[in-house]
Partner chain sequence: MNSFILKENQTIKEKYFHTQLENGFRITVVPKKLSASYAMVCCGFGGADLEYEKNGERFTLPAGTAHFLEHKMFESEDGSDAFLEFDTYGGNANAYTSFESTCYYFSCTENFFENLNVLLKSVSSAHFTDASVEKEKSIIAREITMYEDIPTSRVARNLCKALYHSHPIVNAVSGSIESISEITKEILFRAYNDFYTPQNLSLCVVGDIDPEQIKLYAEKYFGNRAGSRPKTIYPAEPSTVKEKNITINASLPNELYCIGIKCKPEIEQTLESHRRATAMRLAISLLFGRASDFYCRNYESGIITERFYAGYTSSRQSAYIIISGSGSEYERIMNAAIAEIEHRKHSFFTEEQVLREKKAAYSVSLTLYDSGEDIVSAMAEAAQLDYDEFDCIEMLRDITADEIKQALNSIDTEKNAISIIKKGKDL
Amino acid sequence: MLAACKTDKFKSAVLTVSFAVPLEKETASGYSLLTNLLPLSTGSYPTMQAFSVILDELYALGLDAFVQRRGELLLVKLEIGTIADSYAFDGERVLYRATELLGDAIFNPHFENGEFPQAKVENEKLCLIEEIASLAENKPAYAMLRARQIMCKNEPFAVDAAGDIELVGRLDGKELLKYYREIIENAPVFITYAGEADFEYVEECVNAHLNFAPRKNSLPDSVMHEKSGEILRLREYMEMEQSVLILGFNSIMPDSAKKRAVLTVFDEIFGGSPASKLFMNVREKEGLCYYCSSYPAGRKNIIFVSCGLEPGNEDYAIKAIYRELNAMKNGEFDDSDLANAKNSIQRSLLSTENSLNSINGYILGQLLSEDSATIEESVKLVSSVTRAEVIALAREITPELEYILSAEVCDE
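Could you give me the structure of that single chain in the form predicted together with the partner chain?
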């Protein structure tokens, strides 16, 4: 499935192939390792250096492959960035050649005896293990992952897209081939392009070099997170200077464009912006932290709040955050807060067209969801959100998790 957005605002362009597979603990590591291997070389350019050299010659801004979580889906993405044809010095058809290289990386990987070369696989396993482990260097991100694992235990949503160190360790070239075949032969595939090229030109490039076998492109619906009905409190120690607090809340399932609009407005007022209640009150008035923000988990009935604190202030901060949530439930926000929040979201929606990556992400979203609204429709939906709807949504929100990644050794 191909979607392209022609825009003359940019000097570069981006072409992405996204495969959608179910997010599962058992298989995520295999797909993740595959994205480490595929962009390194191809059958035509079997060494890393030969492939890097040809990419540089083509003004390529890099061929990247990575995995992304979207609800219970794992997106396996290969993406090439290039300069737009009209900026090439010698009139080259840069997009055509770039698509050819991307196609080569996908359909013609460097194999030895019909498999990924074992030495390369072993090297990439070490790299991936290091990458997964390095998440602990980013304390807020690590705390967020732990909160998701704890709150969504036994749900696919808890799975880390990057993979699991133990499972990566067990993979070999043969095993990887299964994952490779799955994306090449079966997985729903979506191709997106954003840049100056006409649709016909993109289509010509894609038909020539990204010709996938026919397949079913239907995707499963998001799964509801089960409400637990009680608050789980957990504290884990890590050697560091400040503690990270993550609060997990059960929310509404944002399974329609309208619900997503209400949720976004709620979030903007509650903790999603520098004008929000959490920023203004927990950070500015209380001076408790440098950041305190809310994050609705994409396509899931969950909201997280994250905050970095001086050790010892955690309980005080939890109370302060609950106080702000209660204020939302009691409708303690002005009409001007509502109007400003809507403006801010609408501005951000309208700004999608100012970034290649946002456009590319947006058109992929359109391909992936049946209920997705156009930007204009989303802007209108946001306008239509009422104060009563925001309050009603706030009242649906219940706390489920108080997780502290603590800078102080704890007894629990």
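For comparison with the form predicted together with the partner chain, would you give the structure of this protein in the form predicted on its own?
One chain, no partners, no other molecules: that is all that follows.
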């Protein structure tokens, strides 16, 4: 599936190929390692030197690959950036050549004896293992991962997109072929472009160099997280100075454009901005934490609240956060709060057009959600959200997890 946004605002362009596969513990490591290998070389340019030369010839554009989670989808992404053709010398069709290089990386990777070179595989395994291990250094990110693993145990949502250290260690060049063939032959593929080129020119480039066979697989449905009916409290320990508190809530599944708009407005008022109730009251007024923000999980009926605070303040912060949620359920927010939230979201949507990567991300998000709304249409949809809809959503939200990552043992 191809979608493109024509814009004359930039001197550059971005073309992205995204393969959508289920997020699974058994396979995430393989796909993650695959993205470490694919942008290093191609069959036509097998050495780092040859690959660097072709990049320089194409105005030192960047070719990158990475994995990205979208709810319970794992996106295997390859992305190439280039200058716009109108800024190239002698009318060179840079986008056409860039697409050719991207296609070479996808369809013609550098193989030795029919598989990925084992020396490169071993080197990238070490890099990926180091990357996964380093997550523990980012305490808020690690705490969020643990909260997902605990609250969504046995659900795909609990899986770390980067992979698992033990599973990465088992991979070899032959095993990676299975993951490569899966994305090339079966995974749904989404191609997005943002830049000055007309759709017809983008389509010409894609048809010439990114001509995938018809896909048989469809996107997997999001797994509804069932309400547990109780609140699980868990504390874990790590060498650190501050504590991190993660609260997990069950919400509604944002499975339509309107539900996503209502959820976005609710979140903006509750904890998604510096003007939110959590920021202004829990952080500023009561001084209970260093930060306090809410995070709805995309394509999933879950909301997390993340809070950084001093050890010993956890219970006070939990009560304060619940108090703010109950206030939302009771409609204890002003019409000005609703209007300001809408204005903030609308400004954010419109600012999407100021970044090629943001445009590309918006287009891909709409494709994955099967939502054809333009940015302007999304702005209108946000404007249509009512106070009653926000209150009704808030009343569907129930707490399920109180997770604390702290430095010292405290009596519960």
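Between two forms, the rigid core is the largest collection of C-alphas that superpose within 1.5 Å. Positions refer to the first chain, counted from 1. Just so it is clear, the model here is predicted, and its values are computed rather than measured.
Relative to the superposed rigid core, the position of the CA of Thr27 differs between these two forms by less than 2 Å. When the rigid core is held fixed, the Cα atom of Lys216 travels 2 angstroms or more between these two forms. On rigid-core superposition between these two forms, the C-alpha of Ala373 is found to move 3.0 angstrom.
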